Every structure is written in structure tokens, then in C-alpha cells.
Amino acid sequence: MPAAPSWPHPLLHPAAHVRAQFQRWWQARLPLTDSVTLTQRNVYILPTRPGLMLGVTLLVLLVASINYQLNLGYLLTFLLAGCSLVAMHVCHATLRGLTMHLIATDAVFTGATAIIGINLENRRPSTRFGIGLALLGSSHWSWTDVPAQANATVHVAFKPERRGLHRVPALTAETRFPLGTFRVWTVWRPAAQVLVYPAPEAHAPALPLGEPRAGDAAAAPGPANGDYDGIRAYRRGDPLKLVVWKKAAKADELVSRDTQQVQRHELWLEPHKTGLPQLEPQLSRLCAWVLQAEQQGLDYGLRLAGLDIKPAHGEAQKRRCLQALALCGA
């Protein structure tokens, strides 16, 4: 999947760098939204190659009639010309008129494909043929028709690099139906973000120790096996609420709670415990202890830069430790 077009060198390429700059220039110009109708004010149209080899065709044509008094001849190019204006006006339709909504993206980790889906909708009672939606300035597209009067989902991709808060990148709809003698085409600034957890690290050690509540400073370390001490073999008559499932299932085999441990240790991942000197790392390795402690269904917390989440475990708590991570120091 094609990531976020980047800005040409100017010293390699000057001509695509002006055009570059003069393209952000143009986008900054434009409404943050949504949702966009297209109008004759947004939607624009310009000739494409065989439309101009079309247009010298009937050029030549019509000198030829011209100067041979060619009765033939002029029925074919105005034939010819009347189809290529009738082409023009239904290509522009295609567009006009058309309702685009951006559907919500959820949050990636870093270098995971974010999807961005888009609703279409066409109130007009025909169908409009061959639109194809894509990133601004890729050449990946999607491509659909919308029946009349209904909705058509298009989804297009792109590869966030970096963590944090990202706006959906800028995003352009075409279509050249009927003849592909013109091409209508819109540019539109969706004013979502996306955003983008750290990568978890591929191979993440083992959970770091349990430390003691507070108030309980007197009870012993926990275990240096990598299971966070709050976890024991189940035992006959133990309640089905204290079974981690997602353990058991793992290990195969049945495994609790144990209560009087979890009261005494609590697991708190922080970045010093990494035991890696640089901040995008620890973050990464943070990031796949989340995953881990998530996944064995432990209670932990996590302290980043002056910000302390409480021990807890489950998708809420989760996502607000992943979205930590990824603003950290944004």
C-alpha cells in the first residue's frame, strides 16, 4: 500500500517542487471536512490525451471538408464534435452532484496500513458510472459505480510512518466516463486523524516484576519467570471468575487469579524498566508489554512523562495506555 506522497528535492527535481508547492499552496486554500457534496465550484475538467488527439482529428477533418467541399466529411465532424460535447456534459455530471462521506478510520500501529473508507452517495435517479477515488497524488485507485439513488463504499489506503496524531492525507475523486476524452476530477481535505500507536517491539522480554502496593512495602518480590505474579495453577472450588481464559487458552491448561498476590503486587510498566537508553524504543517495548499484559489478562499501569494510568486490564484500559504511547512527547 502507497504511503503519504513526499515533497520532491528542489535541487533534483525544481519543476515538480514548484508544482508541489504550488499544490499545497492550492490544498491550504480549501474547507477541513467530512463530508462534501461536489458542486460546479470544486469539481473541475480538462481534456485528456486522446481528447486532444480527438480534437486536432476533427481539426483536420474539418479543413479537409473545407478545401475538397466535402459533404461526408462535415457530417462526420460535426458527428464526431457533437458526440465529443455531449461526452464532456455527461462527465461532468458523473461528479456533480455527488455526496462523499468519510467513514471513520481506526487507530494503527506504526507501519500497519490505515484504511480510510468513503461513502458515496447519489440521489440522482441514474447511475453514475466510473468514479475512482484515491490518495492525492498516488496512483492506487479504487474505482465503482453508484447505483441510483443509493450508496457505494470505496476504501483507500496509505502506510503512516511515524506515531501520533495524523490528519487523513488529502484525497482526489475522478472519472473519465463515458468516452475518456475528458477528465473531471475534485480534491478533497478530510478533517479527521488517525491515530497511530508505536510498532510493539517483535520480540519484547518478559513482563517486568510486580511491584509492591503501597502500604505493603514488607511483601515479597515477585517471580523473575516472566508470569506476573497475580497468576496461579487453578484449583479445585476456584470461582469461574477468577479463570484468565485467555491464559488457559494459551497454555492449555487451566490457570486462576491468585487474589492475595494481586492485593500485594501491582505491575506497572514504565520506561526506565525497558533498560533502553532511547525513547522510541522504550516506547516500542512498552507498547508490546500492553499487548502482552492485555493478553494474559493482567491489571497494569503505566507512568509516561507525568502521567500515571492506574491499574486496570481490558480494551478501555488498553486503548488509553496505546494512546499514551503514541502522543508521548508530541
Contents of the next structure:
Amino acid sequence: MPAAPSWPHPLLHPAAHVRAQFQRWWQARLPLTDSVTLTQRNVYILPTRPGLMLGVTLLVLLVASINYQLNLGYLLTFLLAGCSLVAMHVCHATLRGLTMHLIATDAVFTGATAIIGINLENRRPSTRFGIGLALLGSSHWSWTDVPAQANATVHVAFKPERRGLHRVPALTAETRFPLGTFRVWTVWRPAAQVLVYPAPEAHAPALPLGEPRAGDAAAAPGPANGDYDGIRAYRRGDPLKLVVWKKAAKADELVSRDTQQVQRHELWLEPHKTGLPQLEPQLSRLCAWVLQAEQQGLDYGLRLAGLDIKPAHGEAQKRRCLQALALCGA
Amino acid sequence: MLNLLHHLRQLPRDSRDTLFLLGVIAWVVLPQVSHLPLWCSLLSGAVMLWRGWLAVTLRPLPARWWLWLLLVLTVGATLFTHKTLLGRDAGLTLIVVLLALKTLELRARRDAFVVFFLSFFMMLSNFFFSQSLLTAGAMLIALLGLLTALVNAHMPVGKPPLLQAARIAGSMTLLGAPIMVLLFLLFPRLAPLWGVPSDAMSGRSGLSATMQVGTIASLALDDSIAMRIRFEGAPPRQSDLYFRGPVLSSFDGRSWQPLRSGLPARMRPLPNLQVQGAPINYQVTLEPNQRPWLLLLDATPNAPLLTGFEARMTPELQWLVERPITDLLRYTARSYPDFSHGPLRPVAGLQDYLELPFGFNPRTLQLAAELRRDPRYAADDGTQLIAAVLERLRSGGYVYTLDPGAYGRDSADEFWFDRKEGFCEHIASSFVILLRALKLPARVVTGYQGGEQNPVDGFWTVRQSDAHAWAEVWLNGRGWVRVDPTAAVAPGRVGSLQRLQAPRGVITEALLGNVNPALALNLRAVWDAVNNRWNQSVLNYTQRKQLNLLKNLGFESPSWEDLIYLLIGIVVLASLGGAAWTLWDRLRQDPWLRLLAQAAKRLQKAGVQLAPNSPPRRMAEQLSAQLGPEHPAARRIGDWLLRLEALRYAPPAARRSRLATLQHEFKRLHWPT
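Now show me the form predicted together with its partner chain, since the one above was the form predicted on its own.
Below is the whole assembly, all chains and molecules, this chain first.
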């Protein structure tokens, strides 16, 4: 794991440095789990600024009651104090006993937003109000209520910066219900990982030329880039992607791209064919090509350092290739 | 109407919440309106109506400069009205306007908090003016409203019904009530920490320089302290505790005032004070009363020892200083309960004490004439006449009440013949009028009577509710003699200091105005009883009562430290109870589920990947996949897990013992690590 991105300088910001170090140590000792039940041990509580203000208000009310000898003032002060005490308990109980499950997260491309789904399970016979979830350290809260003995699902967005297999970032759940005088929160490190593909290049050049099929006698150069428009009548079993819908609409009968013609040449996607010097842009272009080839219904294979994926097409092939690209060099 | 309701229901959440908060603020401010300058009430009302209109019509909030403009105007107007920005009245005015102006920028949660906190000061300032049961009820509603608004502000999802927030706020208040009771009972009642700011007393000033029938009624409810006294040696009897204040000798038909004699000073009767017997030495700590009066026991021949003031005695024995007392004042004095004063023979000036306004109280004058004609009193020097009048008070069905209703023009007539009820003020006034009609020089003396001793520090406390009015009659050969007619009507009022009953407020009057008189009487009796209960138990809950409570709880000689210990003890007990509850809550989980969770924990420690909520069979499969099916630990644990699963579906009768077996085995299994 690389060092934390930007650490406060120990000399310039000693307090922030110590705090950050403490945070890291403290988060590191949290267990990795995809499902967490909140108990006294992992729910924390501190008064908020309005909570401290309430304390000051109570003190002023008390002093005024003493000074003016107002028994009704005492009653008001103590009732408010009692309510805040109860509110503290209610606030803590809003998270305590809640179970959070991580919903499996789909793979995403670098730069796209991954949506983390969290299922909140409330076994209590009363509603839990105003629970917010966010990535630890961000302030984009998703708020929800969890009805009595029911579940609620919250989505938190996260934008992975780099490709590869990433752990789902640490999450935090918080509530200030009912009075906002206390902040009750928990920190949760999910064990699940999310696969991040390279970002597909935005305007990638057309697919590279195919190679003559191994053992094919007519090893002539393949058709020009992307020029695969031989068509034939639709046959049962043709994938829908091969249907040329524009022509079908005009001709009133289904026509398919003639992949036979295409597949005289094998399309191999390889880093050196991108013509780019560095790995990351290469992978980006390869990623774009995989998507392009898949869209065109071509069979394609991928050759990376120490890895050969035989030409094929379909969702599984696409996934296999993208995964290989994501994990390349890892 | 339905249309309006429908429209309100259609409003977006923000508008609805704003309208609700405006309603709560109005409710908090409304009781204060009579104490606020008119412009303040009008401005706040207008601002809040404006804000409500903006909320309903979904218009944007006004620009900031509006707020600043209004704020500057308000501060200016406050300065103009009160000549200051400090002190209670100016502060109250400012808080009200700030509260109203704050609603104009009411967007964020933080603003809701500002409104919330300001409202509490408003609520507390209400209690300066009234601590009645009605005020308490109104403020309880206000508290619930504020809590509801705050709870609602912390329900960020959707548009939760306000009723739901109200229910949560209500249950919180209900749960907080025991804490309130506990703190109220046990929190030590301290003396004021510093002198009460001067204008704080204006709403409930103690004795006044004039006595218009009805003013002492509001004092009787005022439980604030007038002065504290420490006696050197044994304290005098309670019935001797007459603290002399203004003497009111001139009556114009409506109100009693200090004497403005037509005679030049040198012709007025001398005080001629003679004292005998043992003196009482004591120290007085007088709360600021904004008056130049020193309150001293009857009678004090020599000036009390005090610094910063020059004290002098009036011919009517009242002690005065040269300027109003605005700070806590302490002085020591020596008084003689056994004294006589005034001229012993008729002198010029005594006729001042016989004057009655013309055309008032004809029936009282007639009663006096009849008594005078009575042959039994023909040779009387006045003693028997006074005795007769007191006897009339004692046996004539006269009632001591703090709620005698409004008296009309002929107050003495009404008292003697129609209503036959009143409190010390009515009684003393009517008594003196009758005596004057009987040609006996008489005057009203006001001050305080009684007090109560604090068993902890031995100080006596005299409260505003101890304010009293009595009479003095001049008798030939004896001078001025104190007669307390109230003692004849309500012996408990003087001496043992019976607590007073609250008067009926305007609202009860309105509520009970049109109902069946018998029912109204019953309701009134109930209301009086409830009010009395309230005064006795809440407003009058003093340190003495607190320490009595401790005594009842078994403390030998309780002190306020004991209160603290008790409070701490209860907090510790409550925390222990909370901890026990938490433990029990944790154990409450199904024992089967707990055992399964323990097993899952062990397996996870061993590196077995388990899906959440996986059943035992699945756990066994995962384990054997990890260790290989032939691994002895996998076999044994797998077997155990399957039996655990089977137990879930076993008949209830066998469950307990089999669960115990499985629990026992769990500890002896060799878990992989």
C-alpha cells in the first residue's frame, strides 16, 4: 500500500500530524467486514457545537433561576436537562443495534463513479430516523430512515482514481437525531473489493488489423480497419449484436453481419499495436478497443505480458479482458 | 377553511416547518406582550407575518441589508425607550426583536438552534412576571413546540408528519420528567449569587408607597426574598415579627397614602417613643427594594448601624434613608417588642387620623353611628369598641382570601356588608375606616409580618409574600396601639404564617364566567386547591422543605452536602442500572444465534470466508473446502455445526438440554487457527 497521499507535515502542523497518525492507526485496527452490527463498542458519541451551546444555555438558565430564586425556572432548566439526557440516549440508540450489509459493487471504469450500496437492517420495533452514510472524510451524506423491523438501502458514490482491485473505502454512518446536540457515528471498513478497469480512451483510433488465422491458407492481409460490412441473411442463432438494424428496417427482413468474412482474420489486441509508449495510455486504448470490438460483435483476443486470452466475444470475454487490463502489472 | 387546510398541506416541507416554528415563537412571545413596548410587539408581529407570507407564497427571503436596517432601527428604538441596552426590560425587548428578525434568515439548521436558545431565555423571563400554574402550562406547551421543531429539523428524509416529531418530543419530555423531579427535589437551593439587577424587581416591587386595594394580592404570590435576618440569641415569637414599612394615614376613598398634614411640622405630635423590656439584637440583609425604607422590627428607638446611608425616623416610627436602596444592604439594629409611643393626651394633629373622605362608605358610617349610640359603649375609651369590632370580624362570617375579586367605590361597605372577604389589605383598610367613623384616631401600617427560619444557617427569611398591612389606633392615655384585624379573621395568617392561596386569574374568570354557579363554585374550589398545591409544592419548595425531605429519607441532621451526596449516589445507581440493562440487552439475543455467531467468529479467525448470515451447513461446507473434507477438525466441527442446525428445528422440549450440550462442546472443540 503506498503511503497516505498528503500527510500534514509533523513540524508545520504537529497537531494535525498527530491526529492523522492516530486516525490511521485507529482505522487500521478496525476489522475488515462486509457486514457489521453496531454495538456499544463501535458507536461513538460526542456533543456537537449546538450541544455545547445547549450546555451553556442550561448553565445560564440555572444561574438565572438561582439568582432570581425562580422555582419555575429550576423546573424549566431541569426538564430541559432531562430532555437532553434522554436525547443523548435516543441519539446513541439510533445507531446502536443497527446492522449494515455491503451490497456487492459492480466493476467500474477509472474516473467513473462507483455506487456502493449499503443495506441497513433494523430489527427494533421502532423506526430509526435520520441516519446518514458517507465515505470517511467526505461530506456527501446520503440520508435515510430505517423503518421498524425492516431494511433500507443507501447508495454512496465513490470515484476510484486508479485502476486495479481496490478495497471499498472506509465508510462512516452518523446521526444527529433527535435534537442535533450530539453526533453519534461509527467507522466501518468493508472487506469487499471493487475492480476498477482502466478508463477507456475517449476518441480511440479504429481497431488494429487482424492477423491471419493460424493455419489459414489464404493469409492475405485483412480488410481495412473497421471495414466489416459484408452481410448475409439472418440465421437462427445469430447474436442480436450482429443484426444490422438499419438495413433490417429498410429491407423488412433481418440481415446479419457476415462474421465469417471478418473472422478470416483474428483480431488480437496487444499493447504494442497501440503505438503508445507508456503502459497506462496503452491500457486505456486497449480498453476502448475491447469495448469497440465487443460492440461490433467481433471476436477478439488480448495479449498482455504473460497472459493470452483467446479470441471470442460476448459479455464473459469482455469481462475477462477488462479484468486483465485492470490488473495488468499489479 | 378546508381549502386553506388543503393548501397548507400542499406546502413544501420547508414552508411548513417555517410556519410551525413561527407559531411556536408567537406562543413564547405572546405572554410577554403586555410587558413589551408597543413598537416592539408591532414590529415583531409584522416581521413574523411577513416571514409567514414569504413561506406560504414560496418567495425568496429578503436581502441581508433589510435585516441590518431593522436591527439598527430596533437598537435605536430600544435605547430610546429604555435609555439603556442592558438590564431586564431592554434585554427582553431586544431578544423579542432578534427572535423575530432571525426568522427572516431562517434557512439553515444553525438558525433553528439560535431560535431555540433565544426562546429559552424568553421563557425564563416569563417567570419574572408570573410563576402561576397557567404560565407553567403555557411554557410546557412552548417547550414541547420547540422540541418538536428541533426533532423535525433532524429528520432529513422526506416530509415527516409534524405529529410524529411531536410524539417523539413528547416521549422525550416524559422520559426527562423523572430527571427533572429528581434534580428539582435534590439540587441544593442556593442563595442568589449576586445582587439582583435593579430593574428586575420592577414587575414585583415589594411594598408600595400607596395602598390601593388589591396590590398586595400579587405580592402574596411572589415568593422572592425581601430580606434575611439573623437574630442574636433566641429569636422573638413569630407574632412579634412586625417589620415596619410605610405608615399610611391619609385616605381619599380609593387609596391610602402617607400623611400630608395640613399642620406645620412643629405642631405635629411627637413620636414620644418609650421602650422597655429586653431588646432584640439582629442583623438584616435587605434585598434592594428601590425605596428609601429600612425595614425594622417594631419598635427601634436608635438608628441601625449601617454604612453609606444616613438613617432617620419619621414621627410615625418608620426608618428612612436619604436615597433608594438599589443594592443589597446590611445593617444591625436593636428593637424592643415592648414599647409605647405617641402622645398620651389628645393633641393637635391627631385629627389628621380621623379624616374620612366625604360621600364614601355610607353604610360603614351608619354602622359606626349605631355602635356609638349603643349604651354599652357610652363610657368607653375605645378599648371595648375595638374589641366589639374585632369580635364582629371573628364571628361575622368574614373570610380571609387572596381572591376577593374587584372592590368597588365603597370598599369598606362592600367588605363589612356584602362580600365579607378579603386579605390583610382589605381588612386593615375597612377596619381603620370603621374606627375613624367611630371617632378613634387610626392608621394603616404596612410592612412584613413573620418569616421563616432556615434550619441550616439559622437565618430568617422574609419574603415578599410575607407583606402585610395592620392597623394602629390611638387610645387616650396609651398612645398608639397596634391592632391586627387580620389576625381576627385568619389567626393562621399571623403567627404561624399560613401560606396564602393564589387568586383566580383572568383566564379562569373567562372560562368559568358562564357556567352553572354551583358547578363554577366546585370548579373554583378545585382550581384553588390545585393552585394551592402548586404553590405549596413547587413555588414554595425551599431549602427547608428540601432538608425536611432528607430527614424523611433518614438523614439525621441533613445539610446541603447531603443533597449532593444523595444526588451523586442516585446518578451512580442509575448508571449502574444502565450498564446492567445494556448487558442484559446484549444477552437477550437468542442463545442459538449467539452460539452460531461465536462459531462464525472462530471460523473467521481461522481464515474461512463466510458470507453474512450463512447457515451452519454452509459454514461447514466452507470449512471443509478450506481444510479438506478429511481433515479431522473439519469433520468434527462440521458434525457439530450440522447438529447445531438440526437443533434449530428440534421439538422445543428437547431444545434446552441439547443446546447446553452443544454449548459445552463448543468450548472443547479444537478450532483451527
